[in-house]
Amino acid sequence: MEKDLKKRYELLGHKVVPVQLPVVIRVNTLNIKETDLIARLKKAKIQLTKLPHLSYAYKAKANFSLGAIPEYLLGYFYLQERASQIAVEILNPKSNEFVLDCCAAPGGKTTQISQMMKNQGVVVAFDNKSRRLLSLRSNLERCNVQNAAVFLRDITHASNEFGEFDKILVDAPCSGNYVVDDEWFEKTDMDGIKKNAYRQYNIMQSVIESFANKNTVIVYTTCTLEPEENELLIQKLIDDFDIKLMKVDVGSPALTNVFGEELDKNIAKCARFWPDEHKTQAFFIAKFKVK
């Protein structure tokens, strides 16, 4: 199975290569000014490099765990990989909006959404596992998030008593990728990938039918390379719903030919991050509205 999964990437024009992900932090301006935190971290002998195309992201190098220093525990920054931060900036939540984060725990993107909204407006955060809500609530409190309401909900079975949202983020449960899991190839098989794709479609069906209107901006993301959970899923949404894809100007254009199957050309408006090309973890971002 390991060889089969690797062969799939070769058929898509990419290779499986080792990628050493840098430690990336996001300055949390809900708790501290960016310049003040940078000064504190540099005083602590932490090497920082500002990352382009992101508002508050820095690559950080230190001889100790950044998750154990006072600045982290005080919520002055969040440890959050570059591609993950890009997804929320693509969503672009505003301070006067009503935003839904469908699969919110442990809260990295939720806290970033609230930061971009300057703790104004309302963020509704769903997760379907009670144990994961503990980490979500902890991170919201640590990062001084004051505009979020947390609910134990499975979006596929949730009735909508909230009304329609301005923005919706679906950071979908997915198969993951080999960059962040050394045993990924041993643990992953096509049955699991197909089950995840089925689950993701159900999530998106609920989002489109119950929580969105024609003005709602929806961002769908995964941290996997598998087309079944990315382009092929978006193709199914195009086939089953009247959606309009919006251009995502990061990474590489998404695939429009998957293992010989021609897809809607508009899917190229979505974005992929390939580990061998972009030196990040695998990531996929689609942005669209329902017509």
The other form holds:
Amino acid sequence: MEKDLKKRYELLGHKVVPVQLPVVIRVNTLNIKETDLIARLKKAKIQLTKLPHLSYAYKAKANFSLGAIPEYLLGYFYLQERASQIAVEILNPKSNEFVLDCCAAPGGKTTQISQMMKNQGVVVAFDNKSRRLLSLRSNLERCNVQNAAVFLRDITHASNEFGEFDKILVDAPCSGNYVVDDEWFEKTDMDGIKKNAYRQYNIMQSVIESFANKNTVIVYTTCTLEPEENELLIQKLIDDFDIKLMKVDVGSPALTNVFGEELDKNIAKCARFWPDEHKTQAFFIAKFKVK
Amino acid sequence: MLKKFLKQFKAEGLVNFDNVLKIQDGFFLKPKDDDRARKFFIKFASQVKQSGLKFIGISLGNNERNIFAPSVFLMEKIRDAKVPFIKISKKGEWLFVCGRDIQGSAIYKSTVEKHQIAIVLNLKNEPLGYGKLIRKPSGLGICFKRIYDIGDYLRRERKMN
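Moving from the form predicted alone, what structure would you give for the form predicted together with the partner chain?
Complete assembly follows, chain above in first position.
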């Protein structure tokens, strides 16, 4: 199975390469001015390099754990991988909007959404696992998020008593990728990938039918390379619902030919991050509206 | 628990309890600046159980094994109300956020009397937690007993994983 999965990437024109992910922080401007934090961290002998295309991201190098220092505990920054930060920047939530974060725990993206909204408007956050909500709650408190409401809910069974959302982020539960898990190839098989794709479709169906209107901007992300959970899922959404894809100007264009199957050309508007090409973990981003 | 916590600092007036919602062990304050967020808070405050609401508005802290764990937001409010405090050195700060009690030598400034509860600040005046002065600060002996520190965020996270 391991060889089969690796071979799939070769068929798509990519190799499995080891990628050492850098530690990346996002300055939490809800709690501190960016310049003040950078000066403090540099004084503490932390090497920082500002990352392009992101508003508050820095690559950080230190010979101690950044997750244990007072600046972290006071909520002045969040440890959040680059590709994951890009997803929220693509969503681009604004002050006073009404935003839904469907699979929110542990809260990296939720806290980033609130930051971009300057704590104005409302972020509704769902997660269906009680234990993961503790972590979400803790991160929201630490980061001084004041405009969020968190609900223990499974989006596929949730009714919408909230009203019309301006923006929706679906950071879908997915098969993950080999960059962040050394045993990924041993643990993953096609059955699992298909199960995840089935669940992702159900999530998107619920989002489109119950939570979105024609003005709602929806961003769908996964951290997997598997086409079944990315391009092939988007193709199903195009076939079953009237969605209009919007261009995502980062990473590489998504695939429009998957193992010989020709897909809608508009799927190239979605973005893929390949570990061998972009030196991030695997990531997929689609942005669309329902017509 | 929140009231009792504030009472220890003689700071009950800091929070309007009409605007506080209790959800399980947590206490949440209605946002006051944003109209949409405030209306949302009011709507769901009356249906906590049936809606599955777990967090809303401004977190003031929560009860953890009979100890009140205040949010940084609330500790900043308490600090600004000029309650008794101790200010500790950089080394003391590192030890305190690791859950340690405080030695006399780490205390840079103190306005607290023996057996009194005080907020703990670092040299930048940022709140790190709170505790109780158990003896007059001097030398390497422990003089300030930790009750809560912000390192708890990390310890909670580790327990969850």
